[in-house]
Structure formats: C-alpha cells, structure tokens
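One chain comes next, on its own, written out as structure tokens in the form predicted alone.
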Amino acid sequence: MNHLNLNCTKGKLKNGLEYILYQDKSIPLVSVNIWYKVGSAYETKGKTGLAHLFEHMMFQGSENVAKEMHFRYVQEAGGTLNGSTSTDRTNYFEKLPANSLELALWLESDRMGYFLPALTQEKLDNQKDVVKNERLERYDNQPYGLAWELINTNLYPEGHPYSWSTIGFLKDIENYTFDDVQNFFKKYYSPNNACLVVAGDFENDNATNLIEKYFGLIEPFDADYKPEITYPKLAENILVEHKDNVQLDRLYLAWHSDLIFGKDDAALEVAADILSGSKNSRLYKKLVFDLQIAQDVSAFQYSGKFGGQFMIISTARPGINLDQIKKIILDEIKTICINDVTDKELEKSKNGIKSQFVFAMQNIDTVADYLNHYKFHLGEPNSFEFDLNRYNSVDKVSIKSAVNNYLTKPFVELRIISKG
C-alpha cells in the first residue's frame, strides 16, 4: 500500500498557525482546509452550541470580506465550500481551481484575522434565529430527532463534553451575548490553535509564500483550554422512554466505547461491521430478512477525543414489541463473546473497511481532510497506512476482548414510541 504513504510538507509560522502541504497535479484543482481546535466538547453548561454557532457566524463577513461574499467570491471562481462541527473540532474547506489558491487562503486568513471588527449585535441575532430554527427544524419537530440528545443527556455525566449535543440546548442559543461570542473567538480561533491544509495542483514555495503572505501577520491568542479526558461509567442500565409522533417505534442501546484510535477502536468498527454492515450481517439478516421484526438494523462505533459510544439502533415493524429485538440484539452480542466470529466475516468486513477507506482517497477534500484528521488526533498528518494497519491487524482475539471489554457492561437503553 505504498501509495497511501504521501509526500507532505509540514512548516509552522511564528504566530503559531501549522500548515501541511500535498502536492497531486491529476486534476488542476486545489483544495483548502482549516481545522480549529474547537467543538462542541470546548463548550460550558449553559453555553452550549456555540462551536456551532461559529460555524455559521464565519460565513457573515470579515474586515475585508463583505457578508454573503465569502460565498461568492469562491462560487464566482468555480468553487465549492463549507464548513462543519463536531465534538472536537471545527473546519472550513474550499476547492478551486487551481489558479484561485491564492483567494482561499485570502478568505480563510480575513476570517481568522479579521472576524472580531466585522461582527455586530444585528449579524449575530440573525444567526441566533437561523440556528434556533435549525434545532427546531433537525431536532426538536423532526421524528426521532431528540434520540442523540437524549442518549448523550443519559451516557455522560452532567458536564462531561459530550453530554450535550453539537447544535446545543434551545435555552442556551437564545440566551448567546455578544460578549460570549467575541470572548469564544479569542480563546479559539487563533492561528495556533489551527492548522491549515493545502492539497492540489500548486508549487510548495507559492504555497508557502502565500501562507506566510496572508498569515503570517495574525496575532496569536491565548489558546490552550482543553476539557478534561474522563472514563465515565454506568453503575447500571439506564432505561428511557420517549414518546413522539413517529409512525413506527425505535430502540436504541448505546454503550462507554473506547476512544478515537484507542485499542479497541478498529475491533470495534469491525464488530458493528459484522453485525449490521451488509444484508448478510448477523443482525440484518436475523431481524430484517429472517424473522422480519425489524424494518432495520445499524450497529456503529462513533469514537472521539474525550470519549467513545457504541450504538445500535433498530425501527420495529408495525406491531411488533421492542423487547423481541433488544432480546436477539443482546443475544447476538453474547455470542460474540463466547464463539468467534468467521473467517469469512472477519475478512469480508476488513476487506469493506479498506476498500471504502482506498475509494475515500480518490477524492482532494477527502485526502486534505483526513491530513487534518490525523494532525489532530495522532500529531503526525501521514497517518494513512497506520491507520489501514489497525484494521488489517483486528483478528479474532481482538474482536472478542473489544466485544467483552465494553458490551457487557451497563447501557443506556431509549424507546421512542408512538404516540398514537
């Protein structure tokens, strides 16, 4: 897998912004992408929802980048843009042709260095009501959309960085001052609390110029607040009932999972894999083929900084009780723990990993993501063919002891239910 191992140029300037480079002149385009040091988990109780709110926030203008133009100027270039937020960080990318690099790298560097004089009471209660009607909208109005929150209120301890969901409780975005908007800029949004990606068609030395260009000049902030990495644990099963205008009722069980790259991480994976990953996963084909109880069936591991859950989740079939499916579920599990899993399985699922981690590849934004993604999480952005090797060395063994380790302890268990 040589081809995973790329050629990247790593630099970092005085104020503290890291930077990757990673030159492919396949395609004439590049590709610009910025993460922060900042998600959901940076938050405080009653101020939650705020890494989101950024999100939104830094599409509203700059000194120098009038609002709405962020978007237009790259759309004008032929581009595409976003940006997203999740637990533990946040990020912001464009692609373009390859001619506009230097117009990314302008926008991104106005934002960073230039958002605080840019920002009024009348933009940040627009995006107040843009981002209230997003929960409404996603969340509360939305069927089943108050499974995560509730899930994640019940999984943690009050205060623990996950125990709150990414767009944040109603109360508290209603509640967001101007203050706690520009104090949350200046305590994250700063170039050495960021590091920014370019991959594409481009020369290293333009590139580099450019960075130290637009900026090289942005003073640093103060900013090294991280929560605190904690190991909580259910002393025993939570059960949660929750009534709400859906056709069909739902269960879901949701276990304390390792975290991101942790040991167990990759067995994990391969485990929900194995029960629920294709038709032929022990789950689907018991439940949705078989015995025809379940409209569906998804097992995940969704693994963090500051924490890792395992879930599945299953929909019933008109009629049919919820105990029936959480039975063959827990039963399934138990297996798992006592016999191994196949050869057949083990190597289809490992084989479903890579082949989906190769394809992810063909893609610039892909490949200058995960740059950032392993920057992050591991220090070192050419973590490509470590992180294939997790997966290529789960065995067996592996399996059951991730399997033992964490899905047999206590779990929180939520109904949705009609309300009908």
The other form holds:
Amino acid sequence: MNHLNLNCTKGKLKNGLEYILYQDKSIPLVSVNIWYKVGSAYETKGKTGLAHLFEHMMFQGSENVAKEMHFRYVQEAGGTLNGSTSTDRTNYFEKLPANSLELALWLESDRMGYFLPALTQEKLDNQKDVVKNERLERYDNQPYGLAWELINTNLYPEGHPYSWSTIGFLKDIENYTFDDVQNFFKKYYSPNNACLVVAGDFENDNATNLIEKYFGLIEPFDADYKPEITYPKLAENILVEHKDNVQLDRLYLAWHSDLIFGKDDAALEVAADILSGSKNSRLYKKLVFDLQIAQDVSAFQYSGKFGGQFMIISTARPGINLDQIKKIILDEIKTICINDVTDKELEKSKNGIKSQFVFAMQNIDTVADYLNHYKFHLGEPNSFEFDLNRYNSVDKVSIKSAVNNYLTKPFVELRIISKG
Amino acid sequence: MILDRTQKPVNIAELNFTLPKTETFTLSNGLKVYFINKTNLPMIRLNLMINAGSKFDPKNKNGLSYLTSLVLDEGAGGLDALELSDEFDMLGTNFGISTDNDSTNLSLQTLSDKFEKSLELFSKVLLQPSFNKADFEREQSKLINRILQSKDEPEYLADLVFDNVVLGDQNSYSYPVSGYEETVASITLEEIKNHYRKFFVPSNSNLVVVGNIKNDELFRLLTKHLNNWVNSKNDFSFKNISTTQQKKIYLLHKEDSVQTEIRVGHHSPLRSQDDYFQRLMLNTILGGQFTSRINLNLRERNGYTYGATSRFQYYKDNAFFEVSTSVGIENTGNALKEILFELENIHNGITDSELEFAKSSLTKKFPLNFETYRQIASGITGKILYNLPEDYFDEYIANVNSVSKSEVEQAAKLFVDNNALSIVLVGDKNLLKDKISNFNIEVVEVDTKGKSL
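Swap state to the form predicted in complex with its partner chain from the form predicted alone:
Shown next: the complete complex, the earlier chain at its head.
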C-alpha cells in the first residue's frame, strides 16, 4: 500500500540533532514532534517520576519565553500542544497552521538550548504540586488506579528500570530538589540525544534552513547513561492481593515477555487480539458472552526497549470468585500452546491491524510521532510497511512458539478485591 | 548573521485553507444524506445520527435508549451476535453505536474497498436487528453491572449529581444516559423493540458520509442498502422544564477519597446564533483553554490541581454552564474560593489583549477542526443537531472576529450568574466539612441521584 510508504528526508546538524522531514500537503497544517531519548527507565531509586516532572518543567518557559507563554504563543497561533513521558522516551509536540512552523521551531529550540537560565525554585514548587495532584487524581483516586504500580514492583526485581511507574512515588515527587532538575537537563537534554520530526505542509528547503537557524547553535554534550537490558525471570508465581474501594473484584495476570520489535513481539500482539480483541475472541466469548462470569476481559502485549510484559485483565461479575476466571484463562493459554489458532482468527486480526494502519494516517500528529517511534527503535522512520509486514508474517507456528516461550512461565497475579 | 532569539517569529503568508464542500441528497425513503468527498486516504467514514437520545426515556425507564443501542448489534439479518461481529472484524471495519442525551449514533469507518460489504452489514443492524431474548438479557445485566461500577468513578459521580441538581427532576436531560440499576432492570425486551420501531426511522435520522468515493456511486450503494428502511408516523416528546436554583453546596460522600471532585455552575439558555460567539469568547477567556483565567489561577499559580476548565454544555434543547476540576482535599476550600473569585471577577470586565488572544486562537485553529474523516463528520453532525445556518462554517471566522469587548462583558452579566451557582463536591465528607464551613453557603449532603439525605 503506497499510503504507508512515506517519503522522508533525513538530516543531522553538526551538534548531533537528527531531523526528519515528511511532506503532506493535503491540509495546511504542520506538526513538530521531538523525542528525547530519556524516560522513567533512566531514573534512579528515590528519584522516580523525575523524567515526567521534568517534562512539566519544559512547559514553564525558557530564556526567551516567559512562564505561561509557551502555551500562550502556540494557542494564539491556533495550535495544539502537549508532551508525554513513557518508560523509554519523552516527547513534545505541537500542531499548528502551516504558516506557524517557525514559531514552533523557535519554542522547541529555546527550551532545548536555553532552558536552565529560566528555571526557578518557584516554578519547580508549583509543578511539584501540579504533579502531586496529577498522581492523586489519575492514580490514587481512581478505582484500580494502583494496579500498574503493584504489578510492576512485583514483576521486576528491585532497581529494574520498569519496576516503578512513570508518574513516580508520591514521596519521591515531594523530595525533588532544584539540583535534581538542573542535573537531569544537563544529563539528557542535549541535541545529540534528540530527534526532531517536521511533518505536514511546508517546503523542505525552508524547513531545513529554519532547523539550522534555530537549533544549529545549541551546544551538545555527552548524554551518557543508559539503563542496561536485562532479562529478569520469576522463579515462581507471585500472588498479590490488594483491597480497594471498588464494587467488582478484578484479576490481573502479568508475564515477562519480549522487547519491542523483538522476535516474538508481533506474535504476542496477535495472540492478545485472538484472546480478547473482539466479541468472538476466545476469552471474551467464554467469560463475558457464554458463561457471563466476567464483566470484561482484555489481553495485551506491552513492550519497551528494556522489558516486555504480557497482561491479561478481567473484572469479575458480582459474587464470582476470581479463581474461576483464572482457571479459564490459564486453560485457554494451554490450548493455544498445543493447538494451532485457526486461519480465520489469524486473518481477522491481520485485517484489523491493516485497517488501523491506514486509519492512523488521518492525523499528522500521529504520523509525526510514528516517524520518531520507528526512528528511535528501528533507525529508519519510514517503517510503516515494515511494521505492517511484521504482523502479516505472524503465522500459526510463531504464535504457538511465542505463547510457549513466555506464557507458560511464572507470572504475577494481582487481585484487587472489593473492601465491601 | 546572528540570530536574535528574543524575537518571536512572525507568521509568513496567509493560510490557504478551503473548507471541504458538502453535497446533500435525499433517498426516496426520505433519509437525508450529507456527503463530503475526501480522497487523501482510501477510507470512508459514515455517521448516522438518529434523534433518539436518553432525553426520550420514559419516567422510571432511564437507560432505555442506551440499552436499545447495546442490543441493536447483538445479531441481525440472520447473523447471530458473534457472527455479525466477526463479519465486521474480517473486513477490518470499525462499527460502533453510541448514545447521548439527544441522539443515538451509528458509525462506520472502513477501507474504501470494503465499503459496500460494510454497508451491507450496517444495513442489517439498522433494518433487521434480531433482538433475541438471550442477547437482551446478557446486555441488560452487563449494563446493570456497569452502572454499579460507575459508583467507583469520582468524575462520573460528580457529573451525575451536577446534571441532576442543575437541571432538576422535571427535566429529562437531568437523568443519566445509562440509567439507574433499578430502571434498567425494569426494562423489557418489548419496550426495546417499541423504542426501536418508534425512533429508528429515516425521517428521524440524518446520514453523514466523508470519504474516498464518488457521489453517484455512494448514492447507488445507499439506495441499494438503505432504501428499504421504512418510515412510520410517531410523535416524540420529553420533559424540559428548568427552574432556577438557589446557591447551595451539594456534598456527595465518597469514603477514603484522596481528592475532591468539584463542579460549579448553573442552567443556561439554549445555544443560539444570536449569542453563541459572545459566549464562546467569554468562555475562552474564563476557562476554555490551558491559558484561560481559571486554569492559570488554580494550576499554574496555586498548584491546587492538575487542571481546571469551564464550558457551556449545549444540548439540542437545553444547556448549562460548568466549571470543573479535581483538587487535593486540603485545598478544597482554597480552590473553591478561587473559582468563586474568578466567576465574580469576570463581571469586572476583560482586557483587549484577552479578547485578541481568544479571537486569534479560535480563528487560526479553525483548519485543525477539519483534519480527520471523523472530525469532518462530527462537524457536519453538530451542524445538523443544532440546526445551524447553511453557511455556519463559511461565516465562522467572521463571526468570531465581530465580537466586541462590550459584548463579552455583557455576556458575562447574562450567562454567569453567581447567585444561582450549584456547587457539587465529591469526596470524603469527614475531611471536607471544615474546609467548606466558612463560605456561608448552605451545605446539603446528597446521594448519587442528587437527593438530599
């Protein structure tokens, strides 16, 4: 499909900043998207959540952009903007009418090169409060909101980069110092540790000149630290029970699995879809449709650069014991290990994935972020066809082997139980 | 040449944006079709809006429209629920049904080469739903459990109470789309069938199609697959009485909460072309954006919250004004004080630069609203729902730009009434009581239906 073959121009400034240009003139918008190669995996004990807090600080202004003005300038120009922090990377993006490309590049370059002079204790204190509220609102005060943290502290050994969540522990958030934030910037926010994508309606020459103009003078430094890739194993199953203010009990099963773009990664995603991705998927049909003992069920492969995990989550209907649900899930995994999945199941999953690739192309923000995603993991931004092909190559044998490799091993079982 | 970084770059050139063109035609059964040809990708988006929202749910049958939409695609045209779902999945087509207060919406998103087959399935769901007893019972009990689960969700609970106290018992818009456990439990399959027969007719619906297909081909396929959809004569009505509320704090106790959900607002006049843009400017300045007054105050200056916004919520036949946020328990009183301050202070006038900022932001953002197939379809659907003028989008920028400072100030007087504010707090009452005791506003403890305890 030629819609998935994106003709990109790639370049690199003298200071090491890599950039990718992709033209799409179907609508007069431009998307600017920067990935910094740092996420929560790079944090250390006692300083969890720092990458995410730092992302907040990047919106607090820089040498030539006063507090609040970063948002203001983009919104005044009719744009939208945000940033996000994951385990592996931090991204910043804005989408603007095409004639405001230069504004976005000025803003992004100012905080890449001239962030520290504008950093103040007052701004830090304010954003620590904001992030504490974010944690309380989105995790602590949400039903089942602590599940992810409970799973990962048990699934990964202490000190593993995925053993804490990106938001960080409340205590750590309270304790960040001014120096922590400064040092974080000095360690990771170098132009040679970032990649800039410009996508949308613009001229290549103009964009190249503007990138050189705004980013070219930023001094690079050595961004050194990288977490190690280890392959943690569980010696035996771990059971965690947590009482919460919830109406219905919920079961979480978590296995170690393959890394992103690893040999079994795509096969595990397809297996997850066959287990729970549609009404007639195996677990949904059994648990929700036929037996009606579960309110919902979902399985997914969640993989990153430094670890992968396969999860199955199911909420019990009132009065149903989680053991009953667990048994059906584990039996189904056994079945997949022994018997091939059907042609129809495979085709159904693949057709869905193919459509989602095309649907994703509607949004220039999404396209820009994918280009950075592929560049980050594969080295080549134009990898949509490669990626689709990864799923298309999944067959009965690879599913069986992937499930055998990972889902027959020990797992973490979390039960969130109603306080009643 | 040395770069002067202190200077914000200025825009080059005017933007060359042309609105997508809407073509309209009517099938012989009376179904009105709005079509936008968009060809950058091989895909088609289709939205069918049926005038069948939860506002039509009879008394004590709240959830009827929503449950109907849940059962509708559980088997149709000779396919059982799982077969039907498989057929859509095999095509890689996304099919969905949603219900809100005003309407039930069926949507289809498909690759162009799978459009006809997808439309055929769509037509089966719409024209020949099976409504089997077993499927009905399963969906009904799933919904009852879903309602039970929503009691865990503080945002949902705050909205539930707010809708009720602001719009009042005598107003169909005040009831939740999903219904209550006992009202859903009382719904029968016969009532679902009757609801379907009464509301799911072409004359009560509008179809919006955005996609990579020729006009005449679309007309041919729609005629082939939807023309058998027949009309029946029916009258619909719903209760829409609103009363002005007294200023009160409604407290919903949620044990062990670590945050307080806050809603502050009141009933508001209907959306109208006469004042829509004035209210839009007003809200953009007050709380519609990140850099609006309320968020800058509560988040960026005081750190009370992760975010705070205000909005005018427009239904087809009703509306309210609402400020919403979630704050740490210890800051509940402080945050409420700042919200009330901003609602007072907006009556003291706005600055030229605030107005210029709001205009610039909204007019320049205009093209961003037409990027995806779904956005375009939603834009047209909104135009139909609110019965907006034919040239609404053509005149949008001019209308925004024509709003004057005094009109916004007038709008603040007319549309932000600080004597009629209902304040909803969802949190742990034992920790909240002393935070709200010195406001001199009556505090009423309520249940999830907004009834005082």
